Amino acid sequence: MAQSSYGTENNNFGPGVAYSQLDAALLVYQEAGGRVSATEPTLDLSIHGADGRVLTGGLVADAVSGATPNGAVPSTVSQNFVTPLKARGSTASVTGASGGSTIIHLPPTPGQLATAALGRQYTVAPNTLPVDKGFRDHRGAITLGWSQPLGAISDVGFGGGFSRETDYQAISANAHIAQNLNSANTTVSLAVNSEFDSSSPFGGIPTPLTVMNAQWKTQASRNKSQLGFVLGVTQILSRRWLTQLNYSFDRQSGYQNDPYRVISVVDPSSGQPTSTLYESRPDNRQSQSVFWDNKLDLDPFVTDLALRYYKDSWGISSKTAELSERINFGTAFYLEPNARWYQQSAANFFHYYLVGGQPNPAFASSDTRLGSFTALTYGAKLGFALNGRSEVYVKGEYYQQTGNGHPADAIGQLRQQNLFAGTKAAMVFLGYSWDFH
């Protein structure tokens, strides 16, 4: 029947062709207080033979700027920050402030040639975040996929992708199989990834808990690997209630530090910053995690629930619950809100700072990420279907990240400080569908 009705004269890309789909978004992300904000164009096409044959392709490009933590903790004083720049071994001279930075000379490093050497400074006021401000990046990425029946199996495939950023580049590939089992009510899934990532930041791979400084680094780049499985099950468990429960393990092995984020070294008494360290993360992280989703169609509601739980070898675990519900005004218009709660512990050697006179510990971050917190999302998503092929939405969310900003042990100047600043975002996504033959 899906032979005769997609004929080849009715299709855009061949004989058995049954239906295509394009998919077309747009993201515009801000961060509170002027801090992070990027725009994500994505498209992504699918093509779907009348035999069970999926081909899919996808497009993404990011520009990301605006002020980023570093790490470091706030004082009652001014701090002055140091990283490479740029145009190492430029000659030009001091040109001053710009964009909240100073170009400042550097003295040679030993062992190299004695020419003029530049850094870029930046100075964060008293009682204030540190932030650097110079963070701009952009992105590209490629993805490609491919499925179909293979013999008695239901669906098996493979793909792969490429990302590249101005100072990171990643290749992934991954692989499944499904079948399809009881009457088609039940299947049966196994995926596996892999990716392969280097690292390359400006100024080179600093080495982990030395002090901050503008000299370019020995070492230019270093790779991570990360090899996972997901194995599902999905069933419908009757004509309105379909569920699906996953597995996931995952390895990463190499080079996993931020290389522009830094941790404090305060005084014991006082609190005060007297140096800044780069972080230092282990190698090795293993995690997993169990996914359970269910849809619910109660007419004219479709409900989505889904939980999760994850836990990591860096002591991180967490427990995740997402909530949305569909509402169909007639067959044009459509109402999504959602929620998201998140809340997660701390990494084993997550620290907001570390104790001068003490030693330092093989592996330490201040990055809030790695830190216990919790976080909600909450938006909603109006589709609007402008014929049956085509359809045109405006999805608009708000993220808030809420943890500990004053420990209890906080020392001295400390206990007065926000340790814990969290993240506050608006996002806005628009977004086209268009099922074609």
The other form holds:
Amino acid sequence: MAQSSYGTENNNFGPGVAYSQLDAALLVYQEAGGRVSATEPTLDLSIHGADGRVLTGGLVADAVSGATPNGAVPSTVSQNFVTPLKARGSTASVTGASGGSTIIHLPPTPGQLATAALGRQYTVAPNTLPVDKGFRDHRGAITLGWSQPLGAISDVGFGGGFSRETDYQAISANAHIAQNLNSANTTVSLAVNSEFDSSSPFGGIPTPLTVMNAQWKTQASRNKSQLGFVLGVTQILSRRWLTQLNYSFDRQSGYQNDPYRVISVVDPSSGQPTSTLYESRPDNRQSQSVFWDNKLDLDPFVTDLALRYYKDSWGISSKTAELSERINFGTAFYLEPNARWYQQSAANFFHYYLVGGQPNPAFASSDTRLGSFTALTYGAKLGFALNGRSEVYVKGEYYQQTGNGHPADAIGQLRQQNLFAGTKAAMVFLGYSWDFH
Amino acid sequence: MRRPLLIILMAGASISIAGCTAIGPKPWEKDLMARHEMLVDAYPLLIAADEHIYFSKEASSGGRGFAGGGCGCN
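Return the form predicted together with the partner chain of this protein as a structure block, the form predicted on its own having already been given.
Time for the whole complex; same chain goes first.
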């Protein structure tokens, strides 16, 4: 039993003891160049029974805003982009505009809107990465879970989640089973997860590879379903070494486009954009990954090394290595520097742009997140035990993607542009954890 | 595409399970394993926040847990 500065308090929160744990945290995220910023408070509560039953619940809120790359290439001349404004068919007057946008009047379009409506137009300066500054969203999510021993089975459980933002909704359900073997030095587990998402983008669902426009689209939403499992083995190898090996499989079917993202069609000799099309991604995606985590306790140092290999049916493969080193200074304070290296290959339908005069491929996206790049994360965490029952911690991280902004086959003016729209971001995470009876 | 991954998985699982009667500390040697920081999910909110950020900025997700992110951020 841990000793407490309060002397007579019961600070035993281990197995066989009924207790509750409250975790609260705040994430603040900011991208460089005035791009996305996010604030995310989270709250988790778990109630542990003495018999191994655990009830968990969580709440997450998100507020996200900022400029987002729209997928078009930069140009030596200024570019205009138009996108829907206000509600479907709205003709309400608009007195102002934000984020460098202007309001435009749309002529009636056969088959779409019977009357004139309003659209939003934003202009991107020459030699500048096209971004839409009108991006703003809020998200709320709730999760619930239950697990318990069942007869000879060490642990079975199920859970669910619901997440909603202005233009997206996700419902998920999961179940797991785990068995301890070999004096609880080995745990074998299987978890399955299913998710049902609905995308209702502002302006409706654009038809892939049609010209970007400000009209509201006739289709309001599309769905995506997901089914996956994780098979894992956790093994305590020695007094100091814990290892975990997971194999994951995941399958997604349905709408997987980013409805706001476009791709430029450029002139085959000058490289100047001649039109802007909505992107197009396949409806099906299967992915697999192998994840291997190692924790080594060389008191007062705790090393965590995690490796992951990922591969999917879109042609993307990635490698990830994460290392953290926790240094305990007595029982009241610790410092934990961390680093992460990540490298991915491009999806087989990733293109920086499409070339005019050639037939369009069935699928095309210029989303840098589907391109080839390397990302590095550096960070450090500081933790303070307030007493035997609670801990407060702060973690700061810097994240940077590096990619090829100057592909060898770039055409005309594109040779002088940086075509990689990767992310640089800083984040701060404040957390508080409290165990109580 | 799947064969190399399956071989790695099965080899790893076989080593773990076949060797488990011989591998691992005795119950009285688990003092270090009992520490909070040796849990694989010692700080779930931190892991969730990192995974959420990587999910929204990279093409890969999952491995440690389920793939996907329950949001429209990708």
